[in-house]
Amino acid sequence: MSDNMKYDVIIVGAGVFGMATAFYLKQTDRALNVMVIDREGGAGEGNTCKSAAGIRNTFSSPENVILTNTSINKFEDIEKKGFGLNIKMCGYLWLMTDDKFKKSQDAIYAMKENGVDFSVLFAEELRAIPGLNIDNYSSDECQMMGLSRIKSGLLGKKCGSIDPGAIVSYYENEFKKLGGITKFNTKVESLILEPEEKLDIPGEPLVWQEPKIAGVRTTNGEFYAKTTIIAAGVWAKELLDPIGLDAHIKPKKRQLFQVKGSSLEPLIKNCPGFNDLNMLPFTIIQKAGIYIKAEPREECIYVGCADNIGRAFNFDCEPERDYYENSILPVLVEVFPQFKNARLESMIAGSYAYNTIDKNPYIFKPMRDLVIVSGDSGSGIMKCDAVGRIATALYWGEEYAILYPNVPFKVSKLGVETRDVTFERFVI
């Protein structure tokens, strides 16, 4: 197909949402002419590859539990069939003070009601974690930072991590096997907004004309499609704001710091009792949403922080060494003293597309020929299979999507005017 031909569907964004949607569209109808466009040089090279790539079903919202459960089930099936995703079901562990545990009771009760598999660990059980400081928080530094004794831990069982590049590659490969087209190194600059019937009047579409999205303008020319799907993460806002549509998301920087050192080795590969891998679970410590993720293949630990107040909503994607050294490290060395002797090896930064209202994804159709897939709120990878299926069902006008392996999900739940979801209370 030449580039100047009209496609059935153009998908803007080759991250996990875009590629999963592309694959399921082609799977439902191989005759569809579907093209995925991305500004980067390959699939998943934007914010997908900058993710901590955790996977978990420990959510209080029943919708998020379904989206993650079914997606994780699909990931495990993919790996069983021989496509390596480097899934490590190491668990998710929240280290909690007494106050934090009490404040989390509503969310914990909701998880029980939603059938989430987790256990509450007492402080004595947590002492098996190499180097973890349970009790000693009486110093002036700890008092200044508001750190206090760890009283318990919440361990999610159907949780762990995945290779973000591998899962997006799986969808890309399957999409291309079905005849799908990708176009990389092509930035979408704007949507082509036209009237249904052109009259060649300056300023079209005029207020009395029926508008339509005819395709996209890019750095490599214009491409036309019957339907355009925006799965561009934080950049959806840049495309929708100019035509007066709300993406219902805000961009917020998230950073990952790769830390190495012999003092960290016990956490990486000698932490028995919490999973079959003898490694530290994906761990969220008690203060400010700081988390650590052991990565045995790279012999390192990735460190991140889900800071909120004080972190602007913007498109800043520059990593900050000072942020690690002055904000994160002082807390880390109190909770895990072995980080004193570790070194910062590298750092990256990307952006989360935050749904600031209820922390569930948005999948909606504001115009007949436009679909929006966004609002992952930092948990896009762990929901991507379900999201791709729901976006496909919305494209076809179906009331229900069938999530893996055979779970019906009402498409309108993740819409805007038809929205019917529960506010998510258990976020990092």
The other form holds:
Number of protein chains: 2
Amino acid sequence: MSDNMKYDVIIVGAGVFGMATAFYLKQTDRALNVMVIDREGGAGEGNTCKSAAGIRNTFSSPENVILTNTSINKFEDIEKKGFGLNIKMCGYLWLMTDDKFKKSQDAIYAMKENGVDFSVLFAEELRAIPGLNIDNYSSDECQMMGLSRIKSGLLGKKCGSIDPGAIVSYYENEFKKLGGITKFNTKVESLILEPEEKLDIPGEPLVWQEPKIAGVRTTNGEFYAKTTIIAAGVWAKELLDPIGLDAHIKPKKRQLFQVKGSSLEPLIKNCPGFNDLNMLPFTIIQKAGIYIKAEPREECIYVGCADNIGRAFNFDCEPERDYYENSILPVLVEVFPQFKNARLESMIAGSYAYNTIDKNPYIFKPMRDLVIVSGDSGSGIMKCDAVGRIATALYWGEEYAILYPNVPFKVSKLGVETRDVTFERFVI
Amino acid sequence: MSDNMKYDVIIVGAGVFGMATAFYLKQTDRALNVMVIDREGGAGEGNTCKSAAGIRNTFSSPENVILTNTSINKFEDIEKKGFGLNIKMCGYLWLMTDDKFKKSQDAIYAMKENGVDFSVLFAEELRAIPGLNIDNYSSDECQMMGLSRIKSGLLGKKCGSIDPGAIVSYYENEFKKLGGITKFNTKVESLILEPEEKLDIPGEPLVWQEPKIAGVRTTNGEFYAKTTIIAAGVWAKELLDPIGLDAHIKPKKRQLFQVKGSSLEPLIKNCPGFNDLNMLPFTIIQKAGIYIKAEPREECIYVGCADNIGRAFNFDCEPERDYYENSILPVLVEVFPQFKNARLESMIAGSYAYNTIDKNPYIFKPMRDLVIVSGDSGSGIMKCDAVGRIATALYWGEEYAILYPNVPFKVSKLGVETRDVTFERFVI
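The form predicted in complex with another copy of the chain is what I need now, so please give it after the form predicted on its own.
Up next: the whole complex, starting with the chain shown before.
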């Protein structure tokens, strides 16, 4: 089943990082022979499509701010030019207790320094949100759950959501227009690690041989390339551990619960004052990392939770109804009582590829013929345009990538040995 | 089998990090109830005793220089006071080709800046080494293996080796003199993660509950502690992945081959000019990360190899004769032809706990009752005294640890969010 030709580049993973990289590679040199391989039946069908797909530039790391700002600008330009991405600039709203606000001070100052457009709202200004419980937290249940009154809100302006499938499709279409090749339903099982000159000694490459990555072994045979790019998200680990390279990510389950009911309608389409869409911003409640995202098109609200300690690092992708009912719902109904009468319609689970080190992406070239694009940390979609450009610049050996529309970014900042990023404190 | 008492501190792992930490904890407060648990039958019987146990201060990261300098000073003091550690200050010698020397320039400047005592030797000065092939690399074999002539040597002075079992015993003895408890043949199977207040709801701790580490589940029952310290080397990952915390290490097999033969004797006891011991320094040859360490007491040479790409991250601990014969020996006999007539006497394999991020230790406190001591990266023994003191300072909430004899070190430098270390370029 193998084809014997040698591609210039094989990209493993047709998610949002892989497809953006594929497009920018072809755009810089149309003659480049690029193939994207994915085990799913189409682009973005892995974890990309399981994302809450929020977009925001509210980060404390200046690097994350540049990556998201430029990507969001590009998304808006794509839509302006007629390719629908279902962008909803509804804002991001953090509901804050006194304690949470104090703990976030440093991160908030950092955002201010980074030029992020946000405002701090008083509790009074939050009363416009239908049903929101601002200060009635004296019940035994609330005490037990450590819930307390909302004292302020932090509203990020250049924030909202996007259709993750649409943005992947955009890059895929553009890539294909330029002659790019995709190969789906093809699982990459391992990288082909070989010596530059084979001698047929067992155990090659031996330590004195120059190692190279010749391509990939897949469920549909072997494919050869001059350069292999790993953009496989959480699965990068499975490909890289066997050759002793670190993708610098941990896989972590994240779930999305789709909730419907007439009691939720005001949040979805009658919540004035925060954006032009009359909808609730993407809202992070004051406890336990629980967030809600209104989706007018589907007339529902998606509920998620950025849990931390206690959530194992593994590849488990089973959504758990118990988790919604025991962990999320008891808190949620205290803050938004209208969820009491809403029904859980469906649920999905995917995996974050978590960079636990500094929560910025890793884009590096550990071998002459291998590029690794990794570490999305749950904010990959909103950075994908910048990431695709940086991976492309790295491929070409450029010192700087030019992010949209014309923002230089030093490629080595996201490398390993040369790493120069700030720890991100504003992770959801 | 459980005992119901609650320890002040349980330390998981009686290796060199765990025992040094145990001792310094007891030394700072003798009333502290500290128990060290290990699955092996005694202290240092895991990967500690499988180490080549070189000690050196030749690092490019200033943090690694401080950690090793102060630890080596302490080792010398311990021996001076009568506890034998079999310290041999034989030096560390890097044999360098032109190319390798050029590539090491930055790291060498960094060492100089860090005040490391080393000298650069000309090839002529290396002729004193019995049998060393300086410039005869024109054969086809040498060409094939990419071997070329030695142009210089880099000799680190405050370097040598130590008995890893002895240094662990020192800390264990001192710890026990102060009333510390060890529990061997007891494997820690998991950490006990609980909510602060249990409610007997399935799935606890739920996301709105305050999580805590109550102690450990072992093959000999549960043990409870106010604070749990993980110093389990590569096995830390097995304990931390299930609760979603990252030890920031990758396990990687490293092997030691014990080689004997009369042809090696001059290297072991008749190699003048590099140290007072008339022995070959711990020597890293010019290719493939291969190193050799003379051991006069056992009249042998230990051979190892710091292989890189191609060596999987996993827990495999089987030594491979093929690896010695095909990967190491062909190179070694070109540089030291006397290995041709030597015999492989025995071999062992252990695991490095590799920090692939910056190759400095990680010492951090991700929860109020959990401390992680990790990231030895193959240079744990030579840093253990400093690491034990820093972990102790972190336990007590001190801003600075005082390293031997009186060197302050900012504890937060080795943390995660506050990390402030330099990427280490001089790894073997």
